[in-house]
Amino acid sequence: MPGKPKRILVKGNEAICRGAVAAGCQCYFGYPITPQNDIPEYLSKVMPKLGRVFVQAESEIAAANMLLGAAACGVRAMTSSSSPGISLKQEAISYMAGSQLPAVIVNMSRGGPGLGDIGPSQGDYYQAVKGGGHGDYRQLVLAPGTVQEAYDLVIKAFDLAFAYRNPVMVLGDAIIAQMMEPVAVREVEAPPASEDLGWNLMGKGSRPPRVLKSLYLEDSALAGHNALLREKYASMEKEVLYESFMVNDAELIVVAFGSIGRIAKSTVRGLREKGHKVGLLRPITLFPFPSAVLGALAEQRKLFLTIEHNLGQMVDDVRLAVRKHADSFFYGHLPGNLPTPDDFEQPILQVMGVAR
C-alpha cells in the first residue's frame, strides 16, 4: 500500500531526488555542476541505503551513456545536470530517442551562453523542446513552477518515459533548485510492478534475440522508423498540462513557464487588485505545448504577452499557436538578473496601453 503523504520543508533539488526515489528509480548517473549539485549529493547517500545504484561518472558524456545502457535494460534510471552539462549529454539523448528508450533527464538550468553564471535562466528552452541533439526527435518536457511540482513531475516523468519509451526531461532552473517550500511526499515505496518490458535486453533464454538501435542503413528503413516516431510524438498531445489563472475575462494573457510563470502570477494577482483584466497561462508541458488552448483563447481576440527569462524562445511557440487570430508581444528579462513581480508590471501595462 502507498505510504500516507507527509509534508516536509525541502529545497527543489531534494524534492527532485525524493520524487525519483518514490517513482522507483533504480539507477542514478551524474556529474557535479552548480546549481544542481544537491541532487547527486543527496542520492549518493540515499540510493546505496536502498540497495539501488549511484554512480558519479567521470564526465557528463559518460553519465548520459550509462543512462542509455540502463534504459536499454528496462531499468528506471535518471541523470541530472545543468545547462553546459546537458549540452554534453545531447548525443546520448538523441540515441535514446532514436532507440526508443525510456529515461529521465533533469536540467536545473543556469545562465548562459557559455559558462554564463550559476544563477537562473530559461535559455535552454530551445534545446529542451526542439531536440538539442542531432536528427529529428522529441522528448517530453515538464517544467515545474513550484517545489511541489518538482516532486510530482519527476514521478510523472518516469511514468511517461515508460509509457512512450522515450526520454523525458524535467526542466527547472536555479530558482526552483534552491528554493525551499513545504512538499507533500510519499514514504519510500518498493519499485513499481514491471511495465511492459517485452523490448528490453535483460536476459534471453529461449526467446528470439532483441535488438535496440538507432542506426537504419537498409533502403527506406530510416524513413519507416521516423514515420513511427512521428506517430508517437503526435500521440503525446494528450499529455498536455497547463495552469490557467483568471483568463476568462482577461483582456491580456501573460504566457510564462516555470519559475517565471510563478513570479508572473504574483504580478497578475497584483494588477487584478488594481482593476486590470490580466490573466496567466502557464505551460507545464513544454512538449507537448498547449497550442490548442492558446489558439482557443486567441479566437476571443485577447492580447498576449510572453514573458521569459531569456532573449525570446517560447514566444515562437506562442506565436505559432495564436497566429490565426493574434500575435504575442514579448518581454525578456535578461539572465544574470533575478526578476521580481514588480519587473513584469510595466511591460504588461505597456501592452495593455497599446490596445487602447
Contents of the next structure:
Amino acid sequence: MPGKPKRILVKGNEAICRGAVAAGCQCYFGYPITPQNDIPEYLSKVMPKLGRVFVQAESEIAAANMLLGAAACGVRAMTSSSSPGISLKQEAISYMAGSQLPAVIVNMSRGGPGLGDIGPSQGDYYQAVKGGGHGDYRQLVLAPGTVQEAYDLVIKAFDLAFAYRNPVMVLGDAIIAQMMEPVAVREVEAPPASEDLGWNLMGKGSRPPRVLKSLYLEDSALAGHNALLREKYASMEKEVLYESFMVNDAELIVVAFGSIGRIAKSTVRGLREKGHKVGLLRPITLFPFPSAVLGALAEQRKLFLTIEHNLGQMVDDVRLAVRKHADSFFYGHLPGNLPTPDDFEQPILQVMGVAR
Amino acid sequence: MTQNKAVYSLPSVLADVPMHYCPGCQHGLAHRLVAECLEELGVAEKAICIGSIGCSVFIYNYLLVDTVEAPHGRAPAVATGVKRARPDNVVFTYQGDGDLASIGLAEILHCANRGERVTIVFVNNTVYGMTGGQMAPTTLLGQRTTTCPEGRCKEHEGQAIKMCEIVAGLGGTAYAARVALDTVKNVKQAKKAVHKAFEVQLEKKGLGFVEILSTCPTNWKMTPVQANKRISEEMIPYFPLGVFKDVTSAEDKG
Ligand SMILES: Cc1ncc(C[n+]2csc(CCOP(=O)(O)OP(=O)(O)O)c2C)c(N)n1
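For the form predicted together with the partner chain instead of the form predicted alone, what are the coordinates?
Expanding to the full complex; the earlier chain stays at the top.
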C-alpha cells in the first residue's frame, strides 16, 4: 500500500468523496437528494480546485448520461444519488453495462417505496443486485458497513470498474452517509486520465474509429455479445468479499450487510457475552455474492438468520446459497424505523429456541 | 472535345457503403454535410460523435469517427460528459425530432443553457421515423400520422414545437440556425450552417445548433419528389429558415 496513513474524522458522504478524489476520479455528475447532498456539495468545492470536473446536472437521468459520456472517454468518473434518483439512472446503467463502460454509481439509499422517507433502508437490494434496469446484465455491488469501508470501497470500485469495463455500485444508506467515524486515508496511484486503454474514445487520430454501443441487430450478434457478458460476469466471482465474525463454533449465523451487518455484529457480541453461540457473516460484495462460504457453513449444519432493513430481499440469495443443507430464517426491520442492537436480540434467540 | 471536371468526391470521413435509409430520405445527405464539414475543418481525427436513437442509430456505419451511442434523447447529456472529460476533442450529437424535441427536451435545453462547447445536428422530419411514423412534437397541425390519424389537432395535441427559436433564446447558445435540404441553394446554406455550428465550438464560444428540415417519404406516404415539395410548401412556412442567433456576427455583438 503506497503512502503513509493519516486519520481524519468524517461523515460517510465525505469519505466517499475523499476516496473518489484519491482514486483519481476526474469527473463527477450529480443532482441534489437527501441523504447524499454532502457529496455534490463537497465535490463542487474540491473538484474545480484540482482542475477536475464537477457538473450539477438537470436531473439524475442527465447525470447518469453525462457519466456514460465520460466513461466512454475512459476517464474515472462517478455519480451519486439516493433511491428515487437511482431509479432514474437505471436506463443509463443498462446502456453502460451493454456498452461495457466503466463507471461508479453511489447509492446512499433511503426509505421507500415512492418518496418514502430520508432515513436509512435496504430496500434497494433487489434493484442493485438483480439488474435494476432493463435487459440481462450485472453490476458489481459493494456494501460498506463502516465509514472506513466507504472510503476503501469507493477506491476499489474504480479499480473494479476499469478491470471489468462495467458499472460498479457502492450501496450505502442514510446511516453510512451521515455517520461520522475516523478514517485512515491514503494516497492511491491513479492512472493518468489521458491514457489510451485500447477501447476508449479520444478521437480516432490515425487509427480506425472506435464505436461504443449496446445495439446488436445482426443475426445472432446479440447472442454472441450476451455470451461474452455472461463469461465476464462469471469471472467476477473471484472478487467476493465478506466479513465473518465468530462463525467457527457458532450454532446460528446471522447474515446481514452494510450498516445492518454492523449493528448485528454488536448484537452478536452481546449474545456471545451471555454465552450464546452466535456468529455473523456480512457480505461486503453483494454481487458477486459470497455463496460459496455460506454453502460451506451450511454443510456444517448451522442455522441461518438473515436480518435486513427491508421486507426480505437478500434472504433470497442466502437461501439459494445454503439450500443443499439448510434454509434461512428472516427478520426484517421495517424501513422508517432505525434499528439498535437490542432489536435483533429477540429474533435471534427465538430462532435458536424454535429450532431446538 | 468534352472536359471532365470532378464536381464531387466522397469525403474521407464518409464510409463508401450503401446506406440503410429509405429512398428519398435526407439523413444520408445530412450525414454527408457533417462529413464534409469535419473534413474541411480538419477535425475528423479528434471528433467524437454522440449517436442517438432513431433512424440514424447506425450513424457509426457511415461517419468514420469515434462514436458512442446515447440512450433515447440523452445525447446532449452524453455530449456534456464527453466534452467535459475531453475538452480538446470536437464533440457533436446527431438527433431526430422525437429524440431531441420530446423525450430529450430537458437535456438539449440545459446543454445549450450551460453553453457546452458542442455541436448539435438536429434532423426535423416531423415524425418518429424509426418506430413507424407516429406523431412527433414537430408534427404540423393537420398532419396525419399513425397516432393522430385524423391529423394533429391543436386542442388535443398542441402545435409543433419550434426548437431553433427556443434554443436560440438560451444564454449558452452561440449559434442557432434552421436550414432545409430541398433545393441546391438550401443545401448550400445548410452546409454553411453546419460549418458555423462547428466553428463556434472550435472558437469556444458556446453551443452550435443546426435544425435541418428533412424528408421522410415512407412515413409521409409520399414519393421522394412529393416529399421534397412538402418541405417548401408546408414545412418552411411554419418553420422559417434562417440564422436565429450568431454571437460572432456584428449585430449580435452589439
Ligand atoms: C426510452 C425509449 N423510448 C422509446 C424508444 C423507441 N424509439 C426508437 S426510435 C424512436 C423515435 C425516433 O424518432 P426521431 O427522433 O424523430 O428520429 P427519426 O427516426 O425520425 O430519424 C423511438 C420512440 C426507445 N428506443 N427508447
